[in-house]
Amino acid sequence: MRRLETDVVIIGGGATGAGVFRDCCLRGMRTILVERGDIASGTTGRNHGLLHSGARYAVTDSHSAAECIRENRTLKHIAGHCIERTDGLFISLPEDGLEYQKDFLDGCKRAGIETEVLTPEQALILEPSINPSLIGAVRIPDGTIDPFRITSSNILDGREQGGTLLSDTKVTGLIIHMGHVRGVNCIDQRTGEHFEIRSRQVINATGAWCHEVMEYADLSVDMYHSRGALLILGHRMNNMVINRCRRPGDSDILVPGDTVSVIGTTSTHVSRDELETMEVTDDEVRVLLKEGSKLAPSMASTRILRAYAGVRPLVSLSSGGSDRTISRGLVALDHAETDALPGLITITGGKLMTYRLMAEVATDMAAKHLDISTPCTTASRPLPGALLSDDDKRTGKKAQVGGYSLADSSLPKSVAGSAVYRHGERAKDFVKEDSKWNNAVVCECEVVTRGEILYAVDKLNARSLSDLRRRTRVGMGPCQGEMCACRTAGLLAETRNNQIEALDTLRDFIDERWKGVRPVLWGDGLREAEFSYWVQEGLLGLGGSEGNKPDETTKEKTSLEKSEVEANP
């Protein structure tokens, strides 16, 4: 059996695992990150993309709120290309009253979150899409963050520091010798090869799935798996994050992101057996539409692109309570101290917002056992691609891409601007003034170019269409990859010289898109789905499973069930 040797093995390629990977590499540790699928394909890639100010937890979870606002400021400094500084509004509707607003303001003050109380008229000027019947509003420093971009940037930095990423690789067991964890057993899921990685520390960063790794050592954790459903709207209808100023509930936040808006979330307890089946139910769609339309009335007539769901990894440190009351704070377990099992560390709980802090805590634990005193620098060191700081902008510096100023570029602003928006200064690696072929647009909805696709394959470890979606947003726009998926598959075939593999990944991509579309098939969305099916099956012969076609039964079912929501949002 093949054996690899390293200092640290990290299990899990979500934001937290990627953050640990970067931190370990920056401190000089030999590091390998193992992910059973692609990066950010679990909980990290299934949230609403909110850059939390912490205000949502100011009343119920002051500690988590304080963590969020600190990391909010840090990420704005180190990851400008992954963040949009939208600010947010907490609005009170007549049915909410203004009593909670006072508790909310007090909680924000305790956590150190800046607030500005606005009149309804002032709030409507800032964000015209909100419900005009609001009776109060508070402005807070929320924003949006791209979870795929932040994860990819962390991994890119780690790899450039000498770290190794093993995606599509599943950990099948821990290597335990004389009461000490000495590494992990793995299988390469593409080739079927079994191999082992010997290490001095193993860090379990698998989030909602952390129990699977812990059980290899007969350990357990009291985790409450809370599933949340979300809907992606067909266009960007708001420019500020809109929150409901009340105790946390279903469908109380509308988040703008790139070219769309996202409404969420619900909260349903699920068992461990249900973690791999995240289909959104009709009831969840109804709730999201009905309650979301109270935040922004135009939602009732807006096309819904797709539905998706993710699982919150909530660790309950005390009995009782519900998922809405369990703390979102991080949980770090050094099993050498908690279970007399040196060599294993588990980091879980928390949020996307606090991934960097979670990574620092876990890496500090590993560094202590490895006698490494190098301090953490991830709070001050910009991620690869980070854009100009506010100080640079104030002094008049211009963003340089490919040796020229973006402001003076002769390229269409949509092409150069989209590249820099997603990759920051690293866009210089594929945006070229004199390369019309590389600047050719592959995905019109998100303005993804051929050069960006090739860059993601070459530098960002993208192997499939779904991998490229996470790194470039190809196929994530209003058409959901109707035609750009075929063009992108052609590029993959070209780079890998393998047409069969490209066709397989194209079918997988289309099947995954259908899973998110099925729960929201009505109206224009249903007509679009019919057209997509005709193109993909009739013209290209790409029909997948029988469930992919929006047949007569599906039409009748969705029309009957959704008509009530459309009529009474």
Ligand SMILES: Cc1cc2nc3c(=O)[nH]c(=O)nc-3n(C[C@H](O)[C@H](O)[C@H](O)COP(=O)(O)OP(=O)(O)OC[C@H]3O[C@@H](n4cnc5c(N)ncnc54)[C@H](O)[C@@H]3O)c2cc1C
Given for the second form:
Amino acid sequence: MRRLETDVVIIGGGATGAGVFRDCCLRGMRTILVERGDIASGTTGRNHGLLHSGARYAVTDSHSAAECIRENRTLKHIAGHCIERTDGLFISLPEDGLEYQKDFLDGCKRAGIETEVLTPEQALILEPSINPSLIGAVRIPDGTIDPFRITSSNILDGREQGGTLLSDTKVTGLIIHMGHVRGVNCIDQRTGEHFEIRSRQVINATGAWCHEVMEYADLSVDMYHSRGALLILGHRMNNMVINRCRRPGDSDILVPGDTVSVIGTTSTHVSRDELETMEVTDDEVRVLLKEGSKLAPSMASTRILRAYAGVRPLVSLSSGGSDRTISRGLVALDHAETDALPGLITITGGKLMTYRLMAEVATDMAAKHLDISTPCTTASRPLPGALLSDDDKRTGKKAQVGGYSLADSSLPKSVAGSAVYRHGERAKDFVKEDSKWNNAVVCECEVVTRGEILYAVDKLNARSLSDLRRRTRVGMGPCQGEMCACRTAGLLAETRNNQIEALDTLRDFIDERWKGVRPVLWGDGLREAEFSYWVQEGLLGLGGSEGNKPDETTKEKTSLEKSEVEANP
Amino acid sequence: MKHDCLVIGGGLAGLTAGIRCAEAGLKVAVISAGECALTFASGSLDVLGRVPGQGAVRRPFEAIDTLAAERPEHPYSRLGGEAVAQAMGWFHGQMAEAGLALGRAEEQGENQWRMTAAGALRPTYYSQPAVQPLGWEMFQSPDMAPKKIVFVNITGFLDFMPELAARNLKQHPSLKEATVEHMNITLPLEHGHGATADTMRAPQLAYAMGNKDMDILSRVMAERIQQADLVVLPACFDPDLGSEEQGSTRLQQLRMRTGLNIIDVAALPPSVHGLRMHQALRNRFRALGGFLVPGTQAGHGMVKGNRVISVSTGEDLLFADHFILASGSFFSRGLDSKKHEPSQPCEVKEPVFGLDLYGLPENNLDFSSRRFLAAEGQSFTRCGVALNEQGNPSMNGLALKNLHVAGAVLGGYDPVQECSGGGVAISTGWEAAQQVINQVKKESAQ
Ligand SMILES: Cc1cc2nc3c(=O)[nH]c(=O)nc-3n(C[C@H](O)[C@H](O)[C@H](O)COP(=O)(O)OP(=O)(O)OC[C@H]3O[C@@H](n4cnc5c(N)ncnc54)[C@H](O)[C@@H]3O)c2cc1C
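Could you output the structure for the form predicted together with the ligand, given that the previous block was the form predicted alone?
Then the entire complex follows, led off by the chain already shown.
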């Protein structure tokens, strides 16, 4: 069996794992990150993308609120290309009353979150999409954060510092010797090869799945899996984040993001065997639409692009007796101290936007065991792509429409603008004047070029169409990849990268997108789906030829086998 | 002006119905709102390529009779194989008159194969003019199959995927031993005004190519492709119908100059073949004296008793003795779907008359299959207007005597999975016209 050796192994390539990866690499540790699918394919790829100001927790959880506002400011500095400084409103509707607003303002003040109280008229001028029947509003420094981009930038920095990413690789067990965790057993999910990685520290950053890794060492944790469903609306309805000024509830946040808006979320407790069932139900769609229309009434008549759900990795902490509190804050366990099992650290809970802090805490723990005293620099060192100085040019809506012009570039502004918007100064690596064919626009909705696709394959470790979607937004726009998915698959086939089976990845991508469309299949979404069906199946025959259909029964079977493996590691 | 017949919808079904009416001497108008499904059609015409549970169909008209017994709701079931064959034969003649000589399999009544831009093979009935159709036996065994196939693209053109197609085609059981290659040829694009192929869709590319480009293409292909049995190019030649005689289209010239067996297959939409067929249909309809009203959306149909009186279009009311509804499915807005009540399934309507429908969803997830490219097809495509035994549609159970329905707005079939879209559009359009013609004859005899 193949064996690798390193200082630190990180399990899980969500935002948290990616942040730990970067931090460890920056502190000079030899680091390998192991992710069973693609980076950001867990909860990180299935959330709301809200860069909290902390205001949402100001009344109920002042500790989280303070944590949020600190990280909010830090991320604006180090990850400008992943963030939009939209600001947010907390609006009070007649049914909410203004009572809560007082507590809310007090809470914000305690946590150090700046606020500005607005009249309904002022609020409507700032954000015309809000419910005009509002009775009050407060402006706070909420923003939006692109989960894929932030994860990818952390990974990119780590790899540039010498770290190794092993995606499509699952950890199937811990190597424990004489009461010490000494590494992990892995399986390469593409080739089926089993191998091991020996390490001095293992950091478990598997979020909602962290109990599985802990069980490899017979440890247990009381996870509270909270499922949330969201809907993506067909265009960008609002420019500021819109919240309800009341106790946090269902479907009370509308977040703009790139070219769309996202309404969410619901909150349902699910059991641990429901973590992979991500189809959104009719009921969830109903609640989201009903409550969401109260924030922005035009939602009722807006096209819904797709529906998706994620599971929050919350941890139940017993605080004596039967009084249980569920923390939204981070949970860091140095198992050397909590369970007398040195060599293993678990970092979970928290939020997307506190990933950096979580990473710092976990990396501090590992550094202590490895006797490394290099300090953490992730709070001040900008991520790759965040170096352009002018924030507004880089990330504002204006920049995307007007285009950020690369120095001396005569390219269409939309092309250069989108590239810079997504990749910051790194866009220079693929937006080049002279590379004629590379500036071809493959995805019109999101203005993704051939060059950007090839860059993501080459430099950002994209190995499938879904990987490319996460890194470039290809296929994420209103058409949901109708034609651009086919074009991109054509490009992948052209790269002759024999790790990528272009047609298989195209089929997977189509099925994956379909999952999100089915729960909202009506109106323009249905028209679009019918068109896709004509093109992809009718015109191109992607389902397969006669005598050459991908065998559906074997496909079902392998996925069954896989889930069995996952159930009994 | 009052017409004998007003056709709503200017796609394949509507224009077929219009041509048949005009040919019979009726005063007929076709109103059409916008893009129709031909814009993304392959240019080949399917009749019936697959029967669920039985796989590929070799003799479609025979298969229709078997289908009729099992699936009474299928539009073909009322017509029967013979009538469909008759309609297809008639259509072939009409297109030939318009300058589009559709290719058919050598064996009478048999399907041939259509190659797709992704390298799949689908059964079809008529192909675009080709020197040599891909006959049924061709891909049945390695002995009959081509030994060498080459996909050729114009460098930079994104809507044709030669590498992907080559890999996919190689998987076909009959081609396991064959050589499947691909190559790119860079062209200056004489009429491209400096734009490059990577910024173009297929029709633009077709207009951008000039004689110089054709010279380069034929020279490079002749030099670099040796002994290929089949050469596949994207359909980006001959964007317009030629009135020319045999041998004068660009594709034919390319074949002659290279000596290669070349076919051109539809790239991603818009489709050159589809647009050209649309042009042929419109030309033919006008040549026969039909009245085409483009850019006009049918609003609301006025019904009195069991007859349609008129159809509104914006401010106007259009009157006719007979009406044919060929308004397409969801994409063309012949069917509308809305979510009114979050807890109910979406509501589907035929917007002009509010006709009774077949295949309505009972809950949202019923309306589609779990996988997109599922062998069982998609239920939403089977939803559409239901016809009674006499072939008439109804409103709340009341049959409308002077209204006929054709094409994708009909329910009861999945054009994509069955490979039947073209045949259903043509035969139901033809049949609807036939019924109108018979009624007009009967009325004038009285
Ligand atoms: C509906 C919803 C909305 C949310 N909205 C927001 C928001 O607006 N703002 C915000 O800041 N936060 C939000 N969150 C919270 C946030 O998404 C999560 O806290 C965060 O993404 C967790 O990241 P993670 O890296 O810890 O976990 P994950 O992203 O889940 O990463 C864990 C990774 O581990 C991998 N893994 C698991 N087991 C193994 C194994 N055995 N071997 C290898 N790899 C393995 C998984 O594939 C996964 O990629 C939301 C959460 C939900 C559910």
